[in-house]
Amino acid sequence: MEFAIETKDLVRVFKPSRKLLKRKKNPNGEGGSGEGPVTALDRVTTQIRQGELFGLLGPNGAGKTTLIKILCTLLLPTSGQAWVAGHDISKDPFPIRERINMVSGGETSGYGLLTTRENVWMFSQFYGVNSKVAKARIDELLHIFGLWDKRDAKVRTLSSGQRQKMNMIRGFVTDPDILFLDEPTLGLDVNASRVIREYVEAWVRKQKGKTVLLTTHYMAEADQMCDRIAIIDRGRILACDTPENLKRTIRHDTTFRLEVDTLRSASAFSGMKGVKNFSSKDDASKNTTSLTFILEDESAVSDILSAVQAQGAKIHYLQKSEPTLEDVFISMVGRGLE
């Protein structure tokens, strides 16, 4: 079989500015702050089959956005190879330019005085669509975005999450074979990222040879979507497998979730004996703490919850639990995504 996306060893590293270093000198002029080179990518060796949904899960800095771009031929490796749709993304990127297409959460691609529909066609030519056809998909595609009722509005005058959606119709408009989607439900409400994960699921189903590369935040996305997932941590890939299988690797163990008082810190935790590793989020509107822990001992409990009480909390809620894909993640990365 033919991959979509392959890499091998690809490394990228990021060297600090002159200027930057430059400005940490201390006044002697003799070293610097410390900061040297930053491993983005570190041997990352992958295989994405043609007509996959394959999702990328990692914290921030985690590099997703780094092998997104050198994928999409915007930034060399240091060093490795990769290929996409058959082509060396180093020797040959203008064939992958072709095939390609890639959209971002948060974007504020667009030009405000042109309309909707004015800015998608716009970038349809870029690629060298049919005006014909990219007028007909356009419209097609502003119907099942719930985009139609806007067409004629400037883009400055729309809202976050419809300006996302006419990026995610300027992804499809060109027909790619590859579309890279960079987190690209982010921040958008409930209805809005409905949609958006509906139409990518069904244009990689239903069309033959149809990829789509997702990176996200949002687990049960990606569970819901994706037909296999790396988890990829400072630079690394750490597991890579099919939401169910990459579960049934910790289903050995318990997972174990409280909501208590804000604590002061959950450094009493780490190193607790029977705790594989945990998670800890403060919601500040609710003054409270969701703990998540991946234990390999269920012992454990007693001493986790002697900690919270020695912290004068008060415990919510607690409950044993089937492991998920942000357990995971946990067990994997030892913090959550955020």
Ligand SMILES: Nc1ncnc2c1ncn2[C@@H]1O[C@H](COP(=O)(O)OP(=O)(O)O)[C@@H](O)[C@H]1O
Second form
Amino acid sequence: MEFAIETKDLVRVFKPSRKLLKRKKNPNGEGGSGEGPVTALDRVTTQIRQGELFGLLGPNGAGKTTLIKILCTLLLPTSGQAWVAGHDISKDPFPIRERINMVSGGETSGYGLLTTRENVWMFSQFYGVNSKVAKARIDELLHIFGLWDKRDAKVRTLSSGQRQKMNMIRGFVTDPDILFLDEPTLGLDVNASRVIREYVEAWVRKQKGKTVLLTTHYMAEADQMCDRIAIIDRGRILACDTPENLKRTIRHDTTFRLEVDTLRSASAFSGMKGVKNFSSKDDASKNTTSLTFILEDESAVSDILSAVQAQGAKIHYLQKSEPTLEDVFISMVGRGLE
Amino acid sequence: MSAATVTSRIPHRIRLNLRAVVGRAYPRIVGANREPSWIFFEAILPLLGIAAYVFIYQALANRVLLDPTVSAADKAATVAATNALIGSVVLGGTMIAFWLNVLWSMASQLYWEKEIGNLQLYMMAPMSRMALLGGMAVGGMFMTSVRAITTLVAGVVVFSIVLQVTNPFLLIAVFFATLVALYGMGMTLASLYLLWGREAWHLSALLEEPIFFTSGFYFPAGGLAYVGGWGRVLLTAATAIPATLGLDAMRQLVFPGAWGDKLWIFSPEVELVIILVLGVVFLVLARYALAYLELLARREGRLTSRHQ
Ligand SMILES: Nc1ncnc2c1ncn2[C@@H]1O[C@H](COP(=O)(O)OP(=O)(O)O)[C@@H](O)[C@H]1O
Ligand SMILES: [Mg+2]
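Now that the form predicted on its own has been shown, please provide the structure of the form predicted in complex with the ligand.
Full assembly next; the chain just shown is listed first.
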């Protein structure tokens, strides 16, 4: 088997639910984004090698979870094909299920009445893991994730960080060949995130043939951990390469970050000479707008500053910085990741 | 795949699915005992229901027993008939524990699993879907059995009921066949409830009382046949609920000859066969209902996902 995961022209369209259709008929109902079918994945073609730590980086609603669900055999594609561990996800789900596991951020699975240990053990039984083997692995993982003190605590008493560590243990306890992690550090504190990232990296690097597909909208996470990254937006993969190569695509450009008084409009910047792309985000609490510019020509800065001042906005902060993966994203779609 | 790998995979699948059943039953068996309120619902409520009927039947009997004009033979017959009636109620109350567990706990199980976020993890696991449902059923059965035995023993002792077991094997066979059929029904309902969502709740609430009545939990259901007009229709409908025939057969087997053998539906042997058929039908239905549900979930992407 060459690839752990392979997809070919995957398309997933969600039809609006009956409830939404009803609302549409109602003249007072909300319109907008809820209407019409949503193309969550648009001809996604990827190949992920065995042993790779592969990242899927994209903003909310990009289609990351949809792709993971299809690969985990929870969802069928509208068209296109995908193979996981060499098996077709539509036709042959059971052999895939034996070899994968999935953990998503903020999940609240399990039973609050069970203890941490019992909960993970229960899930391991659905994969037929020998009970003794499972218990030994659970104890080892509880130590690694710093959850040993909570081994006999009821799940409902765990904090969200502790819960997510337990979920990670649930993912590793079945010793999958391919592990899907859907925003595993979503909403976690720095410490819990670090423990999780370090273990995931070690797990892939120290063993042969283990593959991880990780989705995230934290660019630092993708940059630090992943061998290769696919940048995804509105269901389409825009680029796929190593973090270094992705950043190299904008190496001739300059990144400037600005914080200014809230702007009435950022349209003055689009099409400005020397500006390849930019993102703008208002912060209502601080009454400011944060701007990131990807400049082909550094001299465009003076035009930008005059445009800001023309709106009567004060400049709080201006910085030239190293390109990040987010800048790569901005240069491609003109929006930030968050 | 070669023939050798096929045969070596069969025990592997069986082992996996047995583990899955035990794993899925575990939280019901262990977890439920950590929640003392269950004891109240599962053991005390049926006892209260039983007591109400027992007092009515005893009061009716007393009118005969305290009447000086009634002969000693008639009084003895009344005592026997009342013993069978009260015993029937205790048996009915015992089975109600299972019926409530099926109707409320089993049927809504998958729906709650979806709400919690467990369902998609279950669907993603390699276990067979029947192992998932089976685990739920075994857990529910085990937990409920503890309560049911409490109810039965308390009822028999408190109301000093005389049981006359003539054919223990048939009795045990009927009991387990009834449980399998009942939980098979619960497994089918579980998928249907998930499909229908909250509306199904109202159905449960709506069905609960009428089924208590038509299934004869508190009186021999065969009596319905003597009610003019709709009685027979109700009784026929009630036989689709495995508890009806199961209870009737068990009552026949512990109170032989009660009420001049006029209130039984069929013979226990015939009833056992019907229950077994019902059990198979429900299990097959459950399997296909869940397979259909899974297909729908994978196609439409809304049944297993928590947020949609
Ligand atoms: N079950 C569903 N029904 C309808 N629309 C959905 C469903 N799941 C996802 N979507 C839509 O598909 C798009 C991609 O969603 P998702 O895959 O969850 O993105 P991400 O995980 O990258 O945030 C979004 O527009 C979302 O609203
Ligand atoms: Mg997502």
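Residue numbers count along the first chain shown, from 1. None of the values given here were measured: they were computed from a predicted structure. In this text, the rigid core denotes the largest set of C-alpha atoms whose superposition between the two forms falls within 1.5 Å.
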query	finding
Did Q309 shift 2 Å or more between the two forms, C-alpha, core superposed	yes
Shift of T288 between the two forms at or above 2 Å (CA, core fit)	yes
